[in-house]
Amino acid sequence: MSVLALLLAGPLQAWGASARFARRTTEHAPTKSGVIGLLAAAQGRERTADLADLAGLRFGVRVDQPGTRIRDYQTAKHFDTGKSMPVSERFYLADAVFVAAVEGDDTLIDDLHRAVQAPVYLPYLGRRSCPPARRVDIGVHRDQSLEQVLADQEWRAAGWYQRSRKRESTVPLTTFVDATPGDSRNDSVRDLPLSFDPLHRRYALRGVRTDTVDVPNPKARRSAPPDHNPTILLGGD
C-alpha cells in the first residue's frame, strides 16, 4: 500500500458536503468527494465515469491553516428567459493550508500521482473559482499508514501564520480520517461519491474519525538566549 499526499492551498476554498439550491456552504476542512473529483479530474475521467477505485481509496485531511469563513454572493439571469435568478449564497474559507492524503493500492496511487504532476483537467479546490496557489502534489509514501504520514509532514501553514504561535514549539494540528471498522467514536458524513455524472449525482454515507497530531513549529521562539555579548568588547574588569 502507498500513500499520495496533496497540499490544498489558495486564496479560497469551497468544500461543500451538502451544498445545494442558493445557499451553497463549505465544510471546515476538504471533502472526500471533492479530492476524489480533483484526482479523477487530473486523470481526465468524464463526470460518468466508473468512480469505484477512487471511492476505495483510505482518505485524510489534516488542518495546517483553518483560514476565515467568508460570504459572498451572485445574481444571475436566465438564459433564455432573461428573468432574474434567486440570489444565491456563496461560502468559502480563505488563505486555509490542509494536507490531504489517499491510501490504496500502488499502482493505482502510481497514476494518480502521474496524474496531478500532469492533470489532464487544473486542479481546482472545490469550486472552479478556488485555483490552487501552491504545487498540489508532495509525494508518494511507501510502506507507511495515512495517519502516519499526515503526522509526519511538515506544518505547511504561511510563514506569518507560523510566527503567530511563536510561543509554541509544537502545535496540535486536527485531522479527519476514514473510521475504520474498529473506530467506536467517529460522525458519519455523506461524502462518499459514487457518481459524479451531473444527472443523477450520489453520494453514500462514511464515517470519520476526529484526532490531532502534534508537528514542530519552525517559527517558534528559542527557548534559550543567543549566546551573545556584544559588551565584551568595551574591555575592562
Given for the second form:
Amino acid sequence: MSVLALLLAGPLQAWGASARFARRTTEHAPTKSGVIGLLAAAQGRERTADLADLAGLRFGVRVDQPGTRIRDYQTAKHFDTGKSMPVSERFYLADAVFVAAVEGDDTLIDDLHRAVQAPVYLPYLGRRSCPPARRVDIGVHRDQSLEQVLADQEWRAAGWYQRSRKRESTVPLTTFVDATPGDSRNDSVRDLPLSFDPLHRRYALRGVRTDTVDVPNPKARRSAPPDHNPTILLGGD
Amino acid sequence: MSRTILDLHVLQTVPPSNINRDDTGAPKTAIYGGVRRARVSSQAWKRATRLAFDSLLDPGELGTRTKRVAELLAERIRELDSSIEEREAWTLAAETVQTATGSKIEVPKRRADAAKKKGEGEPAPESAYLMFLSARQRDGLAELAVEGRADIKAFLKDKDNKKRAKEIADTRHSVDIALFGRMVADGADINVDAAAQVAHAISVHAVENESDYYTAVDDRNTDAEPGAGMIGTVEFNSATLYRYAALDVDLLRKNLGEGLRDDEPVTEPLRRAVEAFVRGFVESLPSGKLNTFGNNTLPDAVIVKLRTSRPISFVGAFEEPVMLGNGHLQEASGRLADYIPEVELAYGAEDGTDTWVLRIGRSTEKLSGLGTELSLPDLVSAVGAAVAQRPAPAK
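Switching conditions: you have the form predicted alone, so give me the form predicted together with the partner chain.
Below is the entire complex, every chain and molecule, led by the chain shown above.
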C-alpha cells in the first residue's frame, strides 16, 4: 500500500457535497468526490468512465489553514438576447490550505502520481475558476498508512498564518478520514462518487471519522519561556 | 505524450471603480493572505473576453446560446431553401436538433396558451435549456434538415442520418464554445469541456471598499425648494489586480477540429483561436460602472508562457499582501520577477517553455529579463505562430 499526498491551496476553493441548483455551497474541507474528480481529470478519464478503483481508495484530509467562507452573488445575462437569467449564489473557501491523501495499491498510486505531475485536464480546486496556487503533488509515501502521512506531513499553512499562532509550538489540526468498520463516532457525507456522468451523477454516503493531529509550528517563538517557578523559594516539598 | 499549455499572467491597475459588484452594490472581494482583496469574478472577465471576440473574429466562428434553437436553425433552413414555409422550417429544425442532441424541443405550454388566448397561431418550439450552437453546427444541421425535407421523421430514423446529425452536433465547435465550454443540460454526449480556465482576479494588496456619497441637483429647482434632487452612495475601490488564465491548447485543438479549408494550414483555426484568446483576455475589461468611474485601463504587464506539463499560477507571489512602497505596481513586478524563476527552479524548469513579456514603464522594469519583450500585436502573433508549430499530442 502507498499513500499519495496532495496540497490543496489557493485564494479560492469550493468543495460542494450537497450543492444543488442555484445555491452552490461548499463544505469546510475538500470532499472525496472533489479530490477523486481532480485525480480522474488528471488521468484524463472521461466523465462517464468507471470510477470504482478511485472510489475504492481510502481518503483523508487535514485542515492546515481553515480559511474563510465567502459568498459570491452571480448574475447572468443571456448572451444574445440580453435577458437576465436566474441569479445564483456560489460559496467559496477563501485563503484555505489542506493536505489531502489517498491510500491504495502501489501501481494505482504511482499512476495517479504521474498523472498529477502532468495532468490531462487542467487541475482545479473544486470549481473550475479556482486554480491551485501551489504545486498540488507533494509525494508518494510507501508502507505508511493514511493516518500516519496526515500526522507526519509538515504544517503547510501560509507564513503569516503560522506566525499568527507563534505562541503554539505545536498546533492541533483537524483531520477527516474514511471511517473504518468499528469506528464508533463518525458522521456521514454524501460525497462518495459512483459516477460523474453529467446525465446522472451519483454519490453514495461515506462514513467520516474526525480526529486531530499535532504538528510542530516552524514559526513558533524560538526561546521557550524561562523556567520560572516562584514557589521554589518558599521551600517545602 | 507531448503537451501544450499556455498560461497568461496580467498585472493591471484600475483607479476608483466598481467593475464587478455583489447584490448590495459593493465591489466583490475575497480574503487572501489574511487580508481583504478586491476581486473580479472569473465569470465577469470571461464574458468581457467573449464580447471582445466580436471584434477579433468573424461572427461565423462564434456560437449562439439560446433556447430558441428551432427558430435559429429554421432561419438558416429557409436561407438554404426559400420555398420552405416558416412553420415547416420550425418542424424540420425541431426534429433535427432533437435527434442531434437528444434534448426535447417543444412549444412551451405557457406560450402556447398565451398565443391561443390572443387567437394567434402556435409559436415556435424551444429547448428546455440554453443550447449553444456554433455557426458551423447550425449550417451543418440546416443542410441535413433540408436534405430530409420530404419526410424528416423517417429520414432521421435512418441509422446513418441519425449518426450524421449527432456528429455535426459533436464536432466543429466554434471558437468561444471550444474555449469556454457549452452547457446542454440533457445532451451530455455533445457537452464540450472548456479548454480555458480563468481565475478570479484579485488585488495584489489589501483593499477596503470606500463609499462615495453623492448629491444630484435638480436643474429645475426653485428657490422655494433648494435641496438636492436626490442623494445616494456608490461603493468603489482601486486595485492593482493579478489576473491569471490557463489554456489547454491540446483540448482546444480537439474541440475545434482541424481546419477544413484547402487554402490554409490545418492548424489555422487553432492559431486564430489562441490569438483571439490572448488578445481578448489581455485587452478586455468588464464594463461594470464604467461610465460612472471611467476606469478604462490596459494592463501594465503581461507574461505569457507556453509549457509542456501543467499550468502554474503565480498568485502565491501575492499571498503576502504588497505594501505601498514605490507603488503597488512596482512592488508587484518585483515580486513576480523573484517568484517566477524561484518556482520554476524549485520544481524543475521544463524544457521548451517559451516566455513572452509585454510591459509598460519603469515600474515594471524588473520583469524585462523573464522573456522576449514584445508589443501586444507582435506578442499575439508570436504566441500564435509558436502554438501552430507545436505537435499535436499522440492519440
